[in-house]
Each structure stands twice: as C-alpha cells, then as structure tokens.
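Next up: just one chain, as structure tokens, the form predicted on its own.
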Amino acid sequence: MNTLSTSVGGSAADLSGIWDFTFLKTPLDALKVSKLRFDSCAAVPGCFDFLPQCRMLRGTGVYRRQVTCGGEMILTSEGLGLRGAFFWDGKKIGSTEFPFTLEKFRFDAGAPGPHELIIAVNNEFDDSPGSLFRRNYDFYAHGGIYRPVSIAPVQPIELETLQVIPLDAKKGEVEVTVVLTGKTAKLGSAALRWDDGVFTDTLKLKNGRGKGVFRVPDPKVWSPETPDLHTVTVKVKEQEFSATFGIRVITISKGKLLLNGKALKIAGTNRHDAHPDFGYAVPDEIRLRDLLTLKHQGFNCIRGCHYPQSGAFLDMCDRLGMMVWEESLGWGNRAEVGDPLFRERQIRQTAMMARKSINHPCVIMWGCLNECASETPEGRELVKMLIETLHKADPSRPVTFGSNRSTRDICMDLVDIISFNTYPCWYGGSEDQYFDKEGLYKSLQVLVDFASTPEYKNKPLFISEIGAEAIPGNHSGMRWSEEYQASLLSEAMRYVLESKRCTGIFLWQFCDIRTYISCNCQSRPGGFNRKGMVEGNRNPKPSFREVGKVIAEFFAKKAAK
C-alpha cells in the first residue's frame, strides 16, 4: 500500500500514482466498503476499463490508498466518470453525479497518522431522465478517475473565488473579484500584488468578500500571436493566494467575433479529449503533442466537445495561443430537457465549469447543450437558464451552442453566436457515392441565408460541427475513403474562410474516438466513429495535410492584402 505523508500546515499533496483496486458489479449505493478485498492495482489518474479484468464492462471500480495526515482537510477531485463516492476510514464524506468536473470536499480526518482513502466510480449507465450522462451519447462512457487527486490541509482563510475580468486591454484594466472563508471576520483588506512585483494594490474586503478595477503594470495583451500572461497575488495576514489570467477582451459587432478590437477568422477543429489507449485520463504528454500538431497545421480554435475540459489542458492552450470553446456536458437530449432535475444539474455543472474555467484567457466562450431539442418550448426554456446561467458566471464572454435543428431552431435569438452542426453529403440527403462540392455549398448557401435575416445578422456566424467517416487504408474515392474526407474537409474549410458572413468553422473532428455501447454501434465500424483528422493513434490521414494547405493559403493571402 502506498503512503502520502502531508502535515496540517502543509499544502496540497498530489495523489496521483498506483493505487489498490477491485472492480464489482456492485452498483455505488449497495457498496460495503469495510467489506472490500482489493486484488489487484490501477493508476490514478486512468481508466479502470482498459484492465484486464474489467476491460469494457460496466460496475464499479474501486481505489485505495493510505495517506498520513490529520485534522480538516479539503479531498479535489478534478473529474471522474461517470460517478463517484469518496470514503475515509470507511465513512462516506462526499458523492459527484457529475462526470468530468472538478469538486471539492471538506472533512475531518481525526487524530494525524495513517488513514484509508477509498474513492469508488460507477461507469453502468443510469436512464432516469435526470441522469448527465446517456448511453446513446456518441462518446464512449468510460468509468475511471479521469484527472487529478489532490489533498490539503484546511487553512485558517481559505479561497473559494479569484477571479480576474480583463476590461480594457490596451490600458491593462481588470476587474478582480475575491470570496475568501474561514477567520475573515477582522478581515478589512487584501493587498494585491501583479506578476514579480510588489504588494501595490489593496482591495477592501467585507465579510471575506471584495471586488475591484485594477490596472496592471506594463500589461502584456493576449492572443495567439502573443500568448502572454499575468499573475496575479492576494495576501491576507501571512496567507497568499495566486492566480494566472491574460489581458485580452472577447467583443461582438456587427456580426463578427472580435479579440482585442480585431475582427477574428476561426479555423478551428472539434476534439475529444480521448484516447484509446488512456480513454479520458489523457496524459499530459499527448494533450501537448495534439496542440502543437493543431498549432502547426494552422488551425487556431478548439472546441473542447462535449464536457469540461482539464485545469490542465487549459493551462496549455493559455501558453500557446490556442482559443478554446469550452462547453458542458450534454449530447442529443430530447426529452429529458423538460425533467426537473436534468434542468437542475445542467444548470450546476455549467456554472461550476465557468467557475472554474473564468481566468484561461484561452476560453474565448462558453457553449452547452449540444444538439439539443431546441426546436421545441421544452429545449428554450432549458437553452435560456442555461444562457442566463453562464451569462451571470461570466459577463465577459459570449454564448452559443451547437444546433442540428438547422432552420427550424426556435433559439437563434438567445444565444449570442449563431452556431450550426450540419453534415451535407454525408447524412440524408443525396445518395451520390462520390463527393458532391456543390451540394455541399448549396447545403452551407441555406444556412448562411438563415443567419443573415435582419434579427439574426449581428449574430457571429459558425459552423460548429461538419464532417465525414474515413477508414484508414479504404481509397475507393467513394463515402467511408480517405479521399472523400479530404474533399468535404478542405472544400468546407475554403467555404467558410472565404465567406463574408461565417466566422469560422470547427471540423469533425481532430482524432477518431471511441463510441456507443449500444447496438448504434453497428453504424460506427468497430466501435469508433471515424470522422477524425487523424485515428486514434494520431497518425494523419489525408485530410489532415489537405485541410492544412487550405488554412495556410488563405491566412497567407490575408496577411499579403
């Protein structure tokens, strides 16, 4: 059994490594955790159905660790799936429902020594209305703990909010809002200090909260041509607590999407943060190489679909200028937008994902709902909290989500940005084996004429979602070949960058991924759907390098004009 040693005025202590591990089919609630004989190991952060014993199955994977310390303590938990239960020394001090997002739990460890840490992750599959997450969904459900354990003792203050709004980026303006718990009674400042400086700043504090507009010294603005960033540092008595942001503003005039002032041109790429190898519990090594190869083919843009991403993927993207769409769980949801507590959780674990996204200057808006029934009066309403909610999380940023209700959307008027998932030329429509470039124009034509009416034509235009199915080695020309992809691919790239009215476009997608449990995998070969850029194992395929050249002839042209 492994041992973490922490102290009670200590800090966070990282608990990722080899674990203790049983797997059962045992659902969370009938779980006897004093009951439990652990045979086997697994890794922290990873997916317990990729072991041998319980590869692809559905139960409960159960982890365990020793870990030396005592007193309150605070267990983070940034994501796992698809839900979860935490014990220490055999008593439950919390639960999630919700996969792929960060929480935290207080407790008392008792007297300091060596304690059982036991975390528990059910991947069955719950169909109650209310449940995040469902088995038609087009990702596959993996069970595990995804990301990052951590551990610390509690302090005196505690932070629950730094949150730092660019305002203005040229002056370096920025409005830094702080919720502090704990002994903040007597607390009547905080002083702020920017990056390597000095402590300069003060911010009145009222019950252990405060809010103010600060300018920063020698402000550095972000982009992805010059991803800086700041730090910003708040002290109060001998505790200090930092955060990392960048100066830059997300605008919308006139139908454009703009950073900085500057009118932007999306080339941006849908993806999975997934592997079939590793399923969520990406490493970190092949988040970075998937950036830079992004980066180096020229896109810009990644929708992170169709949950919250990692702390640490974000961190990344922040360093090398690739903006993020970040959006919540969800995926199809028809008629469980009308249920009480399906309305109930999206509306948590979309303001927790602002929370705790707020301050990555990467994330330039916030998406949810993917392809919901927003075409009818159930899916508005659901739409409409949910805008409203990021809305209050987070003014600063503009909102949208994807739609494959196409014309016969009902809530093009709430959102911000008018975004389209649409795949001519390969669902419905005709029945042409070979790629048809101008029906596919004549499919995007539609589109752009709808968002251009009068109440829609000062929305940004996207088109969020389109693509093709390539099995590697088939070259026939024809639906389901490499070539084919390549066709739509590029052909829909040139479109989009070259029109007036869109402001970019996300393909589908960067890699294959694995999908359905259900029988709808009989429609995706082998169990992934294939409409990657690259397979699973990153290898290109040819519309990879055909997409690239599109991207860098029209950015070239830009750039001589």
Contents of the next structure:
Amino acid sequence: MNTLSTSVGGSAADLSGIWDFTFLKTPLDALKVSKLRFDSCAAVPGCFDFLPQCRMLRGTGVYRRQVTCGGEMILTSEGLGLRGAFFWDGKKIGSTEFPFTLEKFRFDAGAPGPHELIIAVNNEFDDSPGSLFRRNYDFYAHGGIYRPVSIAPVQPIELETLQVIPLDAKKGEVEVTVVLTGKTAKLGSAALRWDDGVFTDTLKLKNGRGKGVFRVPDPKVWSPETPDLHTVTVKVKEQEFSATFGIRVITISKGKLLLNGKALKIAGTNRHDAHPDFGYAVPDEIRLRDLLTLKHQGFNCIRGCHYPQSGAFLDMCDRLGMMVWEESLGWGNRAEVGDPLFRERQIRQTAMMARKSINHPCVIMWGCLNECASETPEGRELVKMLIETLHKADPSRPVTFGSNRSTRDICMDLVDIISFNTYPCWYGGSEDQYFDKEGLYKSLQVLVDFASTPEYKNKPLFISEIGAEAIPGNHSGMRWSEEYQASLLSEAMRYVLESKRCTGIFLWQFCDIRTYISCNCQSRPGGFNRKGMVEGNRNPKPSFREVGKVIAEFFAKKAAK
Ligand code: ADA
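Based on the form predicted on its own presented above, generate the structure block for the form predicted together with alpha-D-galactopyranuronic acid.
Below is the whole assembly, all chains and molecules, this chain first.
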C-alpha cells in the first residue's frame, strides 16, 4: 500500500488525507503498534465506524501515515473520540482521554527524514466513574479522528498564549495577554501590530509573559449585524504570532444580557456538530450550510451541545455573526459528579475549552454539565468548581448550564445566567395526544415565576431546551407528527420572544441525530433522536419554516416600534 507522506517545512503542516488503517478488538493499552498489518485506508478527519469492516462496531481504529521532518516537533490533534494514543516510530508520544478536545504533544522526532506516525483511537465505553463520555448519553459515541491533525517544528520561541479580551467596544480597548516559552530570558518586550498596519505598540515582557491594555486603531465593533474582525500580530526577534479577535462586550444588567450595551433577544437552537453519514467529522461545507440555513430562518444563536466546538465552526460563526453558547462535555451526569477523577477531568477539559476558544467573538457565554445532578450537594459542588474554572479562565463571559431540575435546582445562585431544559407536552405530564398550548404556557410560566423571585430576578433567563419528536411523513397531527412538533416549537418560540423576563430560547434541536435505540429516558426510533427541525440529511420539517415565521414576525414588530 502507498502510504500518505508529507514533508514538513518551517511551518505547520496539515496532516488531513487518506491514511493507512486497520481495526482491531484490542484495547488501547494492550496495543502493539509494531506488529500491526494495515489492511485498509481511512480518511482523517473521519469516523471509522462508518467503514464497512467495522460499521457501528466498538474497538480500536489505528491510523498510520508518513511524515518527513526531524528535531523537536509539536503534534496538534483538534479532537477525536472516545480516546486516543499517539505513536512516533513505534514509541508512544502522548495520549488523551478527552473527547472533542484540542491537545498538543511536544516530542523529539529524531533525525531529519521520513518517520511513521500512528494514531490509535478507541471507541469502547468506559463505565468507570471517571469516564467523560458515558454510555447513557443521548448522542452516538462515534470512534474516529473527528477534527484535523497537524504538525509543526518547535520554534526557538513558542507561543503558549495570545489572548485578546475586549474591554470597551466604543473605544476599541482590549487587554492582550502573551505567554511565550523557549528562549525568552532576554526578551524585554514584544512589538504589536493591528490588522495590516505597522508595528506601533509595545508590550513589556518578563520571563516571556506580558499583559497590557491597548486601543485598536480604527476599531470596528463585532455584532451579529456587523461581524467585523481584527487581527493582532506579536513580534519577538524574527518571529511573528497572530490572533484573530472581535471587539464586542457582553454584560449583564437587571436580568438582561447585553451585547455592546444593547439587550439581546436570543432566537436560538441547539445544534449537535454531527451528521448521520459523517458522525462528528462533519465536513466544513455542511457546517457552513447549517449556519447559513439557520441564519436564513432568523436564528441568531447556537448552543453547541454538548461538547467543545471545532475551531473551523467557530471561525465561521465569527465571520457570519452567529452567536454561540459553547459548553464542555457532559450529559445527565449523576452518581459520577462526586467522583474525584471525573471532577478533575471535567475541570481540565473545561479549562482547555475556554483556552481554545477565548478569542472567538461569537462565543458569548460558556456552559458545562448539561442536566447534571444539580439538585444534590455533590452536583452543586461540581457546578461550583466548573463555574469557578470558567470565570478564572475568562472573566469576560457569563457562565451557565442547562438544568433539567426545574424548581428543585440548588445551583441557581452560582450561575450568571439561569437556563432551563424543559419538555412540557412531551415527557411526563398529561396523556394528551394533541398539542396543548395552554399546558405549554402554564408550565413555562412556572419556570419564569421561579426565576423572577428577588434572589434570581437580576439574572438573565433562558429556556435552553424544549422540543418534540417528529417522524417525517407522519401527519396525524398527534404526538410524533410533523404538525405537533411545528405547533409546539412555534408556540414555545413565541412565548419566550414575547416574555419580558426571558432573554431567549434554544429549541431542541436543529437536526435529527444518531443516538441509541434506547437511551436512558425514552425510546429513539431507528436509533435517532428525531426532535430535529431538519432531518439528519438536513431536509427541513415543517417546524423549521413555522418557527422561522415566528422569529421574523417578532423582529419585524420590534423594528417597527
Ligand atoms: C435532554 C438532553 C438532550 C436530549 C433531550 C431529549 O434534555 O439535554 O441532549 O437528550 O433531552 O431529546 O430528550
């Protein structure tokens, strides 16, 4: 077989392409990479559990290719699942237990010349309490290299952090933090350049670290209507490092969420970064189409449920002016919330997410621990830890989490924004087969009243999930029909948009997603969660258009006032 091969020059090389591949039932820690026979090929990025020889199987997919380089290198994996191990010429250079997480591994590549890179990815469930991706989650645990892999030579000076936090949108004031490693001892300062300008500003450095407040020349404010971006370039000696950012400020005042001082009304949806034919290795073209389609229907924000988002997706959201709630991996975690390893991993993966995405203006808030045991003391402890982690990593954005504990939740004093996942007229409750608008409004009102008590009334309020399944072609008008879903979603959207107390809503969900025939809570026909407004292949159901009409009417009325 002809192995894919790349020569690495002075800068980073993207290792995407068709790699050698083999699939085994051997767990990662028992794998002997020198003994493998690569009998097939697989795409990187790609999910191996769509390949015919291991379709929907669990085990270890091993990817191999050649890279020509030498000396100290850094390998970047932007996200895989469920866990992976990295080998260079047969020697292990790193591993990860964090699905969907960007990781970097620094290693010695040896003498210049061709070398063998192997990435082994395992998608078996780990039922130990510390495991981050658990078998009961209501989204499919695909195996594969979900996101790009790249490699770069280590530079004399390496950039660890280049962070830009907007402070004042009107003045274009930003705080820049730089952390450099390597030969930094003699560096007294770095020169800064904005956009295509010349190096005008200076940042003082001590031991490679520096922080300063600057004014961006000719600042353009980022908003969904004007998604203008800026770049900063930092120069030390002959090396330059750049970052893209947007100037926009998110604040909270009297129960409202403000973007650049103006109260937001969020017409949002939850979106899994998934596709029935590609799993979590969604081609960028599909991601872009999803975004354009959502914008076209008037949606202004996406909750990136329930894991860190890809850099490529956030870049598109920045450029198109789509706001994002980004959250770390978690789903309905109960017993494990008290487990020390689970806690430690949650804290680490959450901090890594914030670090990765901090410069994206589209990310307007952070989330974590979707539907955890937030009515229990152990759950509260972990919620507190993660909120503190996020505030420490980024004091500029509010933090929330999707609670399904309703008025029994004991964490609402900890969050900046109150968010409820709620399924009136779908789970539990009445036996009604036809949509009950009054019942829906009543049950939303209970949450609004709870969030309007004196202790909570100054926090913005979201309905972060609400929905119903619709089987395409079912027109009975009853539960599971397209009509039922369209009525429920449009009325929920209308209620929240018109409610003075609510900041917004995230419908559950953008598209049907692959999950399990039976997840914990409710059967999933055909192994899909069918609460999508569009099918897995993105064919719209009637709800998509109906909700779009409600959004358009609301914003038109608002503009006319
Ligand atoms: C939960 C969960 C979602 C999904 C949804 C549903 O609220 O957060 O991931 O499982 O319910 O469809 O039931």
